[in-house]
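We begin with a single chain expressed as structure tokens, specifically the form predicted on its own.
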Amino acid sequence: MTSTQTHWPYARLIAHRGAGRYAPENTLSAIRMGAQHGFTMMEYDVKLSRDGVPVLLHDDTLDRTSNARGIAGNLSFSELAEIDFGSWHSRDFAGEPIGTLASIAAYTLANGIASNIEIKPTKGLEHETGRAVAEQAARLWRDAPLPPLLSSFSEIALQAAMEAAPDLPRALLLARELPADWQEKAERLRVKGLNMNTRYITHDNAVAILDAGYTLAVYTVNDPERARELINWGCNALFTDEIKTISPTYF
């Protein structure tokens, strides 16, 4: 579509929260299931426990994806380790422990799987989370052939990640329409690209982003026709929950 696209060294299809629809999202089981369906890149959300351990969790609270309640960031890792993060999904996954960035790194690196680590700070901990996640990712992937892509909706977290690990690639996540000052934000945060919501990305947006030399990944794409359209527009990658119908063999 364009002649100036930035190099994208990652997979075209990315399993969202691992196989987050068919296994408990953001767990090692979900990552493994995504890999079993041929995915070679995973997206997952990381925040901090009270004592600063990077753990996998999307929400600030434990309510939706565990058998506990309350703010996850108020608990130490040892407390989080006692919680069941699987039975909410199905009894087959009862007893699933909380994932850590370290455990996911071990599995993905051993199996040649790339990562998009979404920095998902508990409210008020944007800077601390961005710094801690980037520092640990830089250590864990120090000798990896392909570094993880760090992304976040939080510009504060991305700024902290840039300062802590400037060599790790970053992407700015956008929840809604492409803002008028998107390029200023991208330059200030020195990101590799943008990760945009499929509801708001347009063909003209895609052209503008790619022609400016940024990468473009789109979430969360669960309709095969929409997936084909976005790839035809030149988008570098798609995040999907539908690992069975939109698989790496689809394209």
The other form holds:
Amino acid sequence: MTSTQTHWPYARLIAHRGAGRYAPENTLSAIRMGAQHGFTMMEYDVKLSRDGVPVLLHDDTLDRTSNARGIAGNLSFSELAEIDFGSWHSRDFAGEPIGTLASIAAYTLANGIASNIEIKPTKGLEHETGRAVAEQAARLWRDAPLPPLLSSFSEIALQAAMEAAPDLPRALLLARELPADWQEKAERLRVKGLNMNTRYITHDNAVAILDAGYTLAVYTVNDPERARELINWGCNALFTDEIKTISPTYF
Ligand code: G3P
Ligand code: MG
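Give me the form predicted together with SN-glycerol-3-phosphate (G3P) now, not the form predicted on its own.
Following is the full complex, with the preceding chain placed first.
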């Protein structure tokens, strides 16, 4: 355990893509499922429809998580609203609509659930997406007790989010090893911390990040022993798909 004083006002356990394994990921049903299992914080991926509406979707294309095909960002919101985002998962969720940032804000705020909004731009729309998501989040969470944490793998999106809503906290997502210049990036983007891939977290780099005063949240942790190890090293939070075993009652 480190002696870090880093301030992390959020939950220790975060349901990844909502409860994206047991319900269609990144939908209101997934968020509800996470809440029913005691999770008080959700991570979800947000990008823009062609007409600029922030919607929940992980991939650039519709292929994996809906009954449609092609680039989601080429469709208007009214076109996306006609697509089934549930049947691919299971028939219980047939007809699930695309989640919007506005609908997820309404549900999470009404139920005291915190949010990590991952800005996941369609390729080429990094700046526009960072700005639009941050602007809408600032409006939707204006009176919230806890602001959403905005994160992205895209430094362009984070920079745009910082310019659009400087008061919303941000985290830099890293998919691979901790780069040598991580602190320079963190300072430039004025992030609160790093959200890192569990594969690349060692005890030493976790301690270095925390001792430098940054928060550290780790994805995607589905093994309870690894979860316990990361928490013992002082990591602030874990993203999990395994809401039934790595649950708020377990930790
Ligand atoms: O935000 C943590 C995690 O969701 C990042 O990876 O691909 O699941 O969005 P991905
Ligand atoms: Mg994500």
